[in-house]
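Read the single chain below, which is given as structure tokens and is the form predicted alone.
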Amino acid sequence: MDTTISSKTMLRELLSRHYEEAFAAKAAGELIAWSTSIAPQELLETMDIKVVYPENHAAVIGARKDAQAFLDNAESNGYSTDLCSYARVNMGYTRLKESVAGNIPMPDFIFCCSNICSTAIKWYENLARDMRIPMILIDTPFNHTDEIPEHSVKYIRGQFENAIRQLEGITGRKFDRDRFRDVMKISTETARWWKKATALAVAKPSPFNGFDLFNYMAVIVCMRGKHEGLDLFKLWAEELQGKIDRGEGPWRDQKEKYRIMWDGIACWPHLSDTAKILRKNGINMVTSTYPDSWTIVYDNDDLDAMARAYSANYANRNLNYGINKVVQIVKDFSLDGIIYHSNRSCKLMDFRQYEVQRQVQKQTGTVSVIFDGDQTDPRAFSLAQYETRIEALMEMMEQRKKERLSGQ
């Protein structure tokens, strides 16, 4: 590991190479595979196929406010613009094939997940039919259950073994069952580094301003599998560590006032306003519901603990968990308030938004507001809205500090 270099170079090499390194595997005519974003991706390492996510390329072409194009595109083609806006850039992107904020070669094949949510199916299949590319997909039951149950751990497992002989007839290879024990303890220890980092914001004050979660969760994302995800994260977390020991906060020239969860996936278009309006009042987002979504954690060579951990994403599991999971974190991380994203490509997590905000507020007392947006749509925003939400919730933060002060 090159620790003469921050980790925020780092992470612009990391994804700059994994990008260049995916165009010149297309260009010497080695097969490319679209993924979801949780998916088994040591599959995929094992073989050593090079591996494109959709959802990356639609955050950061949405953060260049580049996504309006292919989304007027994938809408003139008749998807609905209540469809998930990744899906919409990125159904919009196989037809224009071309973005100010970089590009992506095309697949091969497709590999889907559903542990996100059961949109990526659909969306998954039609990028294969209107490719015609073959699809692989990995079904995970969403548990409606606390624990997750043995029969859905089978049932994943064998989905597993289904999508090896897949690869194996795709690339006319045979699995290697050594390297993917190999790649399996490289996943789960860069897992376990992802946590160590994003837990350090624990401390008072954070090491580290909360929206830097949303620029290395992409490298979370595409390598897990790698020795050099492994790197990064060990890096940064010693970076973290050294903030802490010499008590420096988020920012240089202002204080943690304010520690807030943030819950949903970020506004890309508009991740600028809403982090700044953050910080110029105190305000650090020190965590969210999505760093534990990464932490898959299992035992090596064990694929039945592989399938429950791939099955334990956040957004798949029941009201239940959420609540206690944020409960839980409102706890660890020490919150003073909560803002929810209410993300209109996020069905899933919008419809249970409600209960979740009602029932942490009456276990906890932790305020929290809720405002309307879109992970990469610009249409779905307002900043006046935005701005009002959050001067409520300082407000809100502020009475609640007063109360405890005075041991109301």
Contents of the next structure:
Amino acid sequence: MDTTISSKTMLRELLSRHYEEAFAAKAAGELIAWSTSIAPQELLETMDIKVVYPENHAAVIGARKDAQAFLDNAESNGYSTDLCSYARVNMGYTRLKESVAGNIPMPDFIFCCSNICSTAIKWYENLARDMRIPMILIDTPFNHTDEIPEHSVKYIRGQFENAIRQLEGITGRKFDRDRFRDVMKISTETARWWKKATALAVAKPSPFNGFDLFNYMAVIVCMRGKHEGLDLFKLWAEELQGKIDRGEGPWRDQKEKYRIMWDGIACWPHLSDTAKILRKNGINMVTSTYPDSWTIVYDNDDLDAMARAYSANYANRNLNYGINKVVQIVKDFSLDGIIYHSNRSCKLMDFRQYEVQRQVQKQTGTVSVIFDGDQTDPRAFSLAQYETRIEALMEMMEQRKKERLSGQ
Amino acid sequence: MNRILEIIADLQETANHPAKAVKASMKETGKKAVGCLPYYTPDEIIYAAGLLPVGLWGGQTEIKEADKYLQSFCCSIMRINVEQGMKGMYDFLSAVVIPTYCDTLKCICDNWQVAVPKTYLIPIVYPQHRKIAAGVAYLIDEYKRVQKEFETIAGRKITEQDLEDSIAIYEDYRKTMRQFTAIVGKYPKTLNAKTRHLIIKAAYFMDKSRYNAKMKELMEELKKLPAENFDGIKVVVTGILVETDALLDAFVENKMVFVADDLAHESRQFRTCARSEGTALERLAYRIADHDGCSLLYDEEKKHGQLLIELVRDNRADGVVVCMMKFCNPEEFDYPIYKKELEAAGIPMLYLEIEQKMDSAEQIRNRIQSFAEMIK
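How about the form predicted in complex with its partner chain, since we already have the form predicted alone?
What follows is the entire complex, opening with the chain shown before.
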């Protein structure tokens, strides 16, 4: 890897290479897997399987404003508009197979981990059934308790072993335990550097804006178990540290006046609109509840520890955990406000949002707004509503700053 | 016939007034009651503790308070459950059990603790990988965990024999219900869509041993009568549940009888038997493992459509009615798959989007009528 290039260039190159390699592998008759975004990719990487991530792909399709055709196709086949738009875009893609945002090879089997949601299981069941291909499921029981219960860990570990047997059956190759240990090590290391880079936004001003974060997220999803992924986040962290040392903020032409957190996934079809309005007002989204989902870190080469790490994902934790997490973020990142995206696609995130908002407000006094949107369905977002909510947030943040200055 | 009408009236009364019925059951049996949200709660373990498991599947309460916790695009059954909890309507229950089969249920479980702090919550997390050894072992551990909770509420230990006895009563219930749903086609007038629904629903608010006795008597009496002439339409109904009264009335008015169902509220509760071998908890865990064709349980083969086709053929039904509970993601995901399969099999299908509480059923009524006319 050329070390003189910027992390942004490297990010672009890695992503285009990721898709090129997947197509080359498909053409060469190798197996392709489709996987959910926070699945134990270690198992697939160990088997040298090329993996593409429908969530990444749907997000790009959304950002390139190409989602509608895929949504229409899925809906004409009976998929309700109530369903997750990533799922609808992806189901539509399995039939249309062509997007201006770039294409992905069709899978030979699919790999699903329920730590992101139960919806993923249903979506992937349909993929398996439609394409008549095998499905590997890692089910992580919802953690209603603060800790991850031991019997859940045992169950997930049992599923890892089950998945390994399935993989050996599908590929006709033996699972290499030594290679597995190496991949586990790289994956943890990459996740640590991802965490380190994204945590640099605690600096005031933050060296990046959160919309950059959404871009880098694509690589933590698809290259967590690869050296290239690790290199990218090391380089990014280095660059960010440099910016901090030089006192540089997120933008060249605008100062960071307010620091906020964005709760939930981006509105990909309206990415630039949502970002521009914030930037115009000097509001920097320094972090989100979301990126930490890939901080999958486990200390030793231990399957139980790995099981625990995958089950410990934010979306798979209880309300208490969610509240404490946001409260911690407010403190660590010195936030002035929070924007909650009531994402029409994601019931798991939405149906706890009101209580999280109340509790965080109560515990930290941080002001916030909720707006209605969707991760990839362009129809579920209103720019006027978003603008009004951001204005309201601005006023509240301004008011709070004044109160603070006058010592109230 | 009089005795039949008497039993039916009795069960209808129970189904139409759940709180009153549960309180009466508690008084009659001297048991404390535990509320069970959908779906597949460990009722046998609750019953084995000498407690009364009762079903909490929403109701007809106006939603106001629950809006503090849940957006409007949340499943109506769950919004109403939270609303009723917040209004204190479950205060007389010793606890509620909330399983987490879907994303909405996970959030209901989380919100319950803050929204309804008065009603003690026992969450239970079923495995989706329920057929593999690790999944069965996990579920048994989960059962053991909740068993302790029920023992605390009941103030006594549950023995293996208690569990076996309880399983026997529940298996008897399931067998009785399978027999009951099988004779609906023979008595389509007496057991019209609404009556059938209310008879089945009553089971959620009664002690199962008493309910079983009533159902057996009802069927004995029915068997004495000749089959009823019927010029209506026989359908298989699928979905979570079929309510409101207006919706059920529309089926009755258009002479559509449910010769079989694939409703989470009805047959999915009793179509799968427990295995005969193993410890009591193993038998319960394998019942979940063996249960197929339900949108709430992982099935990479998606047998849901095949099951509907078989129900149609076995019962010589004229078509399938889909009562799609609005905002139910698991059901919505199954629909495109079985829709295609039903179409390929040439089975007529009526798709209705419902909510548990609907201000007007006029549009739905028209669609039912058109479907009925098309079939005739």
